[in-house]
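Just one chain follows, in the form predicted alone, and it is written as structure tokens.
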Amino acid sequence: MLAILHPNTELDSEAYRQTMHYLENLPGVSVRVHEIQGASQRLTEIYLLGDTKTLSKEEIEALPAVERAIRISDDYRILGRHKDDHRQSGFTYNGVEFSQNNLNIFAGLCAVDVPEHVEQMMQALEDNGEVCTRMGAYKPRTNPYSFQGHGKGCLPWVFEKAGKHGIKVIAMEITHESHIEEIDTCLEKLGRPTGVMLQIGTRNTQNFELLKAIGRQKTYPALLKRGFGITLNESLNAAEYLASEGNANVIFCLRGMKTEAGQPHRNMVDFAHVPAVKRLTRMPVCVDPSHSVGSRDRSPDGILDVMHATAQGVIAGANMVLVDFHPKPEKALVDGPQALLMKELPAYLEDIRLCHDTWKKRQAIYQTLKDSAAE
């Protein structure tokens, strides 16, 4: 069961004390705060684990601090859809909303190579208005003797140049627990000059103790990719581990199915699962083109396939996308061949915009068939 408080119960008052006292008090019932920070207010979720069946939710929703009460399911009991469950999905950080309903475009290097490289992506950005971009300074790689990434070194210059070129977020691949203390440490060093979503790779998935440590901290928000050839569930499981640390800023990407059937592409592209994650959960849906497709390849159309598999994507209602660009893909350290070219982000971010259009009004065609229905 999970109950939710008055917006901005304040956590030494009464009311809140009181009720907590009654809920920790609870036989077989454990009790679990997350606190949400939104643009106007804050609110306290209380879930009570364990064995709630018997709960009356009138004598929860009886207590001085609970607005309402809710039974959730089994199933993704913090990030997950329920019964009679009106929450907000998403998050707004560092000025950049998050959520269900918008999108989000983070193009950039797969790999942080050299500054030149950075500054160019970041001023292409800039002069296409987008304030979000990706850069991998930590790389897990299948080859040991392959480019692991520059790690902590490239940072300070990365961030610099974010903040000079208003970059609001970077989203950069963490491996190790120690890449939060890096990261928090340069940012602050440089008095934080933008924002970073921390990206758990399709590797990490499952290194549960990673997740964990992510989701201690509130501070970044996380962005999750589906796992190696595990199921949705399995991987949807995965960032429930991110929010019952306390950390439900979370954004789920499809990222692509490893499977020989996916062929020719590099992995079987799952944007299919779009609406159903949505369905699922609350949480934002981001797709990865580039990882799913992993080539140039182009249709007789004309059209690049990793600008068809994000116009699938977007056009199923993702919330954002990951796609890799270089200024010199020839010289890319990781992934050259799977960038797209800097004069074809122009077009690119068009095309997303009208898949995103396209979106709109698809929804408002059903929205219009569903109200009819209704009357």
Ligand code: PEP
Contents of the next structure:
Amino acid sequence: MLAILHPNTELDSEAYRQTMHYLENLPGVSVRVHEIQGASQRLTEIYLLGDTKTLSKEEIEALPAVERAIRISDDYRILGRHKDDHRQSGFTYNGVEFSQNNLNIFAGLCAVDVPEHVEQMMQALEDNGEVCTRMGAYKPRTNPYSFQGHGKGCLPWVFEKAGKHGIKVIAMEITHESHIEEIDTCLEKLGRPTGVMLQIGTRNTQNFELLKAIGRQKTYPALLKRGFGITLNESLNAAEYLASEGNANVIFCLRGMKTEAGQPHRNMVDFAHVPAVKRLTRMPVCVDPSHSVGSRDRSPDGILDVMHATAQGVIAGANMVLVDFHPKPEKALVDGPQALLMKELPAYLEDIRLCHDTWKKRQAIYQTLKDSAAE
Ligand code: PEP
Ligand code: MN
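Next block, the form predicted in complex with the named molecule, ref. the form predicted alone:
Expanding to the full complex; the earlier chain stays at the top.
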């Protein structure tokens, strides 16, 4: 059961005290409080866990601080969509809105290499009006002798350049909880010229201690990659780990599944799951066409497979695109062969906008059917 309190309920108010006293004394029930700071108001949600079957909605709604109660299922308690659950999806971070209705593009380097390439990438983004990017500093690699990323050494100049080019959010994978502090210390020292979204890679989707550490902090939102060899349910539960520790600002990223059946692509493109994840949870959904497709192969229509895969995800309602670009792919230290080129950026952005607009039009043409199904 979930009890949603009246907006802006003060935690030292009499109504809150009485409500908590009642809830905390329910036999066999444990209570977990989540605070959500929205743009205009603060919401408090109280999750009642354990023996809640015998509780009635009316009983909880009668408590002085409670606005409404929702009976939630066991799966994805915080991030999931439940019956009669009209809670909003998404969040705003560093001035950028993330929701299940809009779209943000994170084009950038798979791995940070030299300042010149970071500069060229960010200049191209600024020229095209983009305020988000991806920049890998900590790279999990299959081969221990491969380049592992510059780590904290590159953070100062990457963050400074981001600030200079008006970048508001950088998706950056971390592979250990100590990286959160490295990022935070560096940003703080520089006066926070940009923001960071902590990315959890597909190899770490079920690294539960890392998930808990990211979930315990609320400064940075999280981008969770789907595990490449586990079920969707298992990956969604991994996302719920973040929320259960207190950080519900989570975006879920589809990045293809590891199977021979996906060939000639690097992974089996799984973007048909975009609407499924939006139906099961309230998370904005990201697609990563670069790591799904893994090449610059082009079909006879002149369009790269990476671009086709992007279009498939966006036309199905994806809310974020995470994509590898590089000014000189032949010099990239990681994943050069799948990177798009600077000169391809404007057309690619136009293609994405077209697909996002088409998704909106698709919603409109099905709207009347949706309304009659609800009757
Ligand atoms: C990445 O985005 O750089 C990456 C390593 O992706 P994944 O974890 O999906 O393989
Ligand atoms: Mn990569």
